[in-house]
Amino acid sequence: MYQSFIGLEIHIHLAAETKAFCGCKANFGDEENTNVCPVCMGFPGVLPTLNEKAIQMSYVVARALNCKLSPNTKFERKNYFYPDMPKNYQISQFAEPVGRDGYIDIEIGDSIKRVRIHDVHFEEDAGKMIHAGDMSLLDYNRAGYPLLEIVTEPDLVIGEDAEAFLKSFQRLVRYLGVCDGNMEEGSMRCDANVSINPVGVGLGEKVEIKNLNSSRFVRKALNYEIERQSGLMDNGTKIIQETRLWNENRDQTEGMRKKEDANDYRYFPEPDLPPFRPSDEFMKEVEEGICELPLVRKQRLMTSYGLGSDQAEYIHDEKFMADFFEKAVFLGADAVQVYSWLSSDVKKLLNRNSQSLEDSNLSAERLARLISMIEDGQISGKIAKRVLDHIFDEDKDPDVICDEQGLVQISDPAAIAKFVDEVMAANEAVVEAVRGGDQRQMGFLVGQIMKVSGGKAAPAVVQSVLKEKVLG
């Protein structure tokens, strides 16, 4: 029986407009090699300048992860030779990172697990290599992007734990507004370290897995690697410290190179950058960058609004939706009704239009008003769905749409009585069947009345008037 230990190294592109140490745009998707300059290309004699907005975001993340924040963070050169690193070294942090010794609580199943954070350090990204047949192309636009690396302690056990951690962390950085967390575009990347040993022995030889661009691949790669290492141990084969790649086509890890140690990078102080000493004003802005964190918000949604765990999970997944939800409830809408609309009809229209809630024409005010119109009997639930379609398509308020389309529900008993009389006259046999005791036919009559009224008759009033006329 073996015990597994998993630690993650997560890299996020900070949502700064320019690169870490120069004024080039940090913009994904631009034409290759257009956002470059002598500084990020490592030309002789150039001097880096620290991006203060990016370092502020770094402190915000470290603060949110409950780290001890450095009062004197320093920069080092991490030396390695690779085509996508034009300077042949990377400005990074080693001795004095932005933060260290933190933790984050995450949900795994029905329980809360605390994962320790070893350190949070700021650095610049490398460029991008594109392999095409027998050629390798280089795009240096990404070289120098402001990058934050978060290193966890080996507190996770299986691939599912790591997947849950990544999803929680992705949600965290989106809440903080420091990164979009898009793993497919590379703005959030993950390397995973895993070792196994007999139970009680402690950490084994660490194997690092690279090339993981989704939380699902992280889960699959780690579980595969745990099984692979267990097989080696069963056979008495020594596990070597190495770096492996995840082959998503074969669903297996493959050897890449011997794993480096810190000494291999020959860290030494960056001579062109002084230590960064945050001022009181800087730290005040860091505190202002902290919001209510996702897990805390989920728990509050459950206690304050009576939502179930799955309902709160859906609502709190994106900060904008959680804000939208709470604003609609504040405006008087029932919390469960707001959740129901957001998770069903609104979600369907967003998917149909390939939109996010933030980019749609639906506001919290409009949804709250739509729900109140149903509760007040002005429109039926069926009509409300038609109104929602118009809100998305026409960018108008529910009242305006109902007036223009003539959708306001008819609740006057006298007006509804005319529809009832018309239907009863056209369906005398059915009316007699109901009077004879066949109550199932009442549903048919109600349906016909709603049809005759164009769906505008208030169902409760229809049933009351019909029952009085048919049964006396």
Partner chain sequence: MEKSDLTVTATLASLVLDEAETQKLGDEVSRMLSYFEKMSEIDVDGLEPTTHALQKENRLRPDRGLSNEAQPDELLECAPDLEDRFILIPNVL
Contents of the next structure:
Amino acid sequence: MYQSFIGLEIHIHLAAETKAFCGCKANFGDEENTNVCPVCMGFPGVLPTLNEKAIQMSYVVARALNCKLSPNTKFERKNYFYPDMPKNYQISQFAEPVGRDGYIDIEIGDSIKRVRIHDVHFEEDAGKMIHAGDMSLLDYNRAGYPLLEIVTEPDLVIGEDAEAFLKSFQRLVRYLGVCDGNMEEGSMRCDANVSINPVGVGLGEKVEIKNLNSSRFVRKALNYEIERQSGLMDNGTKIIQETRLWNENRDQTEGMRKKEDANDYRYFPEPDLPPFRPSDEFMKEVEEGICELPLVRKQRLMTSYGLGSDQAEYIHDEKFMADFFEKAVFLGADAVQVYSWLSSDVKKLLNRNSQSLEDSNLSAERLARLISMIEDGQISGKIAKRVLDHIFDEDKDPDVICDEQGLVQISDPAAIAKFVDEVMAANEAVVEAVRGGDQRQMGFLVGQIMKVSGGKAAPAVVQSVLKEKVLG
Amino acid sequence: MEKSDLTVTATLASLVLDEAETQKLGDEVSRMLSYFEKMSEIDVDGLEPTTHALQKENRLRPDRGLSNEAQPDELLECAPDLEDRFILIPNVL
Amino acid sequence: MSDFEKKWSGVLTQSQTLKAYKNYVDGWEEKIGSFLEFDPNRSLSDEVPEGPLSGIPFGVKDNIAVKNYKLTCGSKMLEHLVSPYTATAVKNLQKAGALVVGKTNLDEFGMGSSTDNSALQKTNNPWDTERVAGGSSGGSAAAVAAGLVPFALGSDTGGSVRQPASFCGVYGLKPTYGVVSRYGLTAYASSLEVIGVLARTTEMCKVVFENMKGKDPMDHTSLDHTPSGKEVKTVGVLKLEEGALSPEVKNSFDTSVERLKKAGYEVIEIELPTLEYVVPAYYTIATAEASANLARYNGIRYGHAPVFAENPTELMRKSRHEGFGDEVKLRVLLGTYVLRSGFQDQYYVKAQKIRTAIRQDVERWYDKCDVLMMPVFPTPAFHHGSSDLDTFQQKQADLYTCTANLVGHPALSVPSTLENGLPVGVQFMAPPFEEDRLFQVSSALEKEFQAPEAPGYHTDWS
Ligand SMILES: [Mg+2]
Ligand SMILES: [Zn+2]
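Could I have the structure of this protein in the form predicted in complex with the partner chain, to go alongside the form predicted on its own above?
Below, the chain from earlier opens the complete complex, with every other chain and molecule after it.
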């Protein structure tokens, strides 16, 4: 039996307006080489200047990951040549990163696992190189983007753990508002390393896996790799320390054709940037940047609102949704009702419109009002769904929609009696059958009455008036 | 300094040295390195390295877009090889 | 404005004078080759602001960025690069009314003490064209000494302003590290260097410094200038070993010490035991930083590209092989080596600790004296080639100047005497932000000996 050890290195793009060390816009998807200046293009004579917001976000993340925060964080140059790296060194951190020795609790299946964080460090991204036949095209818009690298200890065991970790981490950075966590667009990237050994022996020879553009690939690649290494070990083949790439078309990891040159990054202090010592005021703002973290929130949603684990899982996935939920409940709506609406009808409409809850016309106030209108018997559940449609399309309050569309429920027995009479007259044979004891036909009559009322008749009143008229 | 050491160093520095350079620069690097051995004479245990001479205060740049006197197009014009707005480099398949 | 400044302020704006001035420059340039690019008309199209330096022309060392001028750094690598932006220090001077007339020659990327390491042009000493102007700001020093401009900017990483100033007989200021923004100064050794001034008078040096300094949002190592205003009374003079200096420099040094005494300064003798470690520590740190600073030159975004390369790695290697000169390659190799894992502690880290020891060694004297006095260079201007000093000896001779760079303190090279027809300067060093102390001593000496006029020098443009 073998034991496996997985560690992750995650890079996130910090959601700042400008780049890490110059005033260029940090925008994704702009025309190539438009967000560039002499600094991020590495012209002679330029100097880096530290982005306040980006370094603050770095401290927020490190704090959320329970790291020891550096009182005197330092920058280093990491030296290696690469065509898309303008200076051929990356400004990064080495000796004194923003945070180190932290941890994060994540949920894997039904249990909670603590994953240790080795360090959290701030650095700059490189440009983008696009291969086109026998040429490569360089775009430096991304060069100098503020990046945060999070390095975990090898505390994960199988691919599923890593996938769960990434989902939790993605949710965390979205909660903190420091990154959109989009792995497909590359604003969150992950390299993984894995080693195996017979149980009890400890860490083995580390294999690094790159080119993992989704958490699904991370899972598949790691499980493939554990399998592969186990096979090697079974055969007594030595596992070599190497970097392998995930081939998503073949579902396998592959050794890099050309061995990377033995790297020696020659880290040394960045002479152009003085160390940064966070002031009390800065640290106060970092504290203010921390919100209730996802896992804690999920647990609170269960204990405070009686949601089940799956329900709380759904509600807490996005901070905006969780806030929305709690607000609607605060406004008086029943928690389970709010959950039901959010997880079914609202979700359907959001999908149909390819919108987020945040961008939609539905507010917590509107949903709470809609639910209370049902409870008060003003509208039926069925009408409520139509009202919801109108809210999405017209951006109006439910009361206004009901007014304009004449959707308010009819519960006046005299008004309903007219519908009942009409239907009874048109269905004399059925009425006789019911009177003869065939109760099953009652439902048919109710349906007909609802139909002629345009769905507005209050079902309970219809039932009682009909019963009285048919059976006396 | 061994010749292989020089080659590794040159590769790290993205330099290729021809025969003559390997000889000449190798000698000069070695001469300087032996000169640097002088530093082993002085005891500096307990002293902090000086990485920044006089800095005492934090410096931060507000996260707001800055206009620069150099336009992106001017920067691109400096590149040896361009295709539209891309900088072009060779890459044999 | 002094008479000297007044004389210069109208040179470019009156067409008669401008013509005479250009002829004068052309005449000198055939002999000394101080400018890589000279075009006084380029500045004239702009509105000239009123200010302390209104209308005064100046030269800029060609490793400092001036928009629409080349930025060659004396290297084939950047021979055709036109700067897309202007250095903050230059902008500050332009705001004070000064006008850039050209870019001056230098040792490639500032690496050298002779300007002979320029890949683009040879520069000669105006006092003797067989000799070097010094370096690396040799073009700036020669241009000022020949009267082509009243001042020029240089950069000083280990003595590159002060040494050529001494060789050419002009004033050369290395300000406190960080007081002048480095934004726009092509980096050689970032933690050591600063933009400095070469000028014909102490006053000019001071006015230029005052107008170019200042904390810069583009340079996070730049500092506010906070001088104490202290009056200099005591000068600490470095005790020199027998044979440390050539007889000419020794004589010149002693002459200035006597003049200071005569001018009423108290003179005490000081010792700096760390001096023998200064040069190895300096070259370790400078080359380490240079190895990273020069990594950006790879023929992709700008600069020399090879005719053919198969792939990016080959492109970068060929670009650097063809674009860099020998001295640059030597320093990049050396700097790469001292940072390698396994060697870093022994060389780079050790040097940074020695730097701390040197600072402590220097600072203890500031309790006893207001400025320190030491030689600039052990010899006067040497001959081209290695017949007087080979490149290794030239490096060793940096010991008196690179001390100030390692500790970040200001230092000034002051013309002292003419020895056998060659100028020799002396150097003063002061605590951080105390440039004014240097100007005080310099002015006192200037009353006895002014920047000498090289044969053929004049400023009579009318
Ligand atoms: Mg990284
Ligand atoms: Zn930029």
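The term rigid core refers to the maximal set of C-alpha atoms that superpose within 1.5 Å between the two forms. A quick note: this is a predicted structure, and the numbers were derived from the prediction, not measured. Residue numbers count along the first chain shown, from 1.
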**Prompt:** Can a Cα shift of no less than 2 Å be assigned to Gly200 between these two forms, given superposition on the rigid core?
**Reply:** no
**Message:** Once the core is superposed between these two forms, does Asp134 show a C-alpha displacement of at least 2 Å?
**Reply:** yes
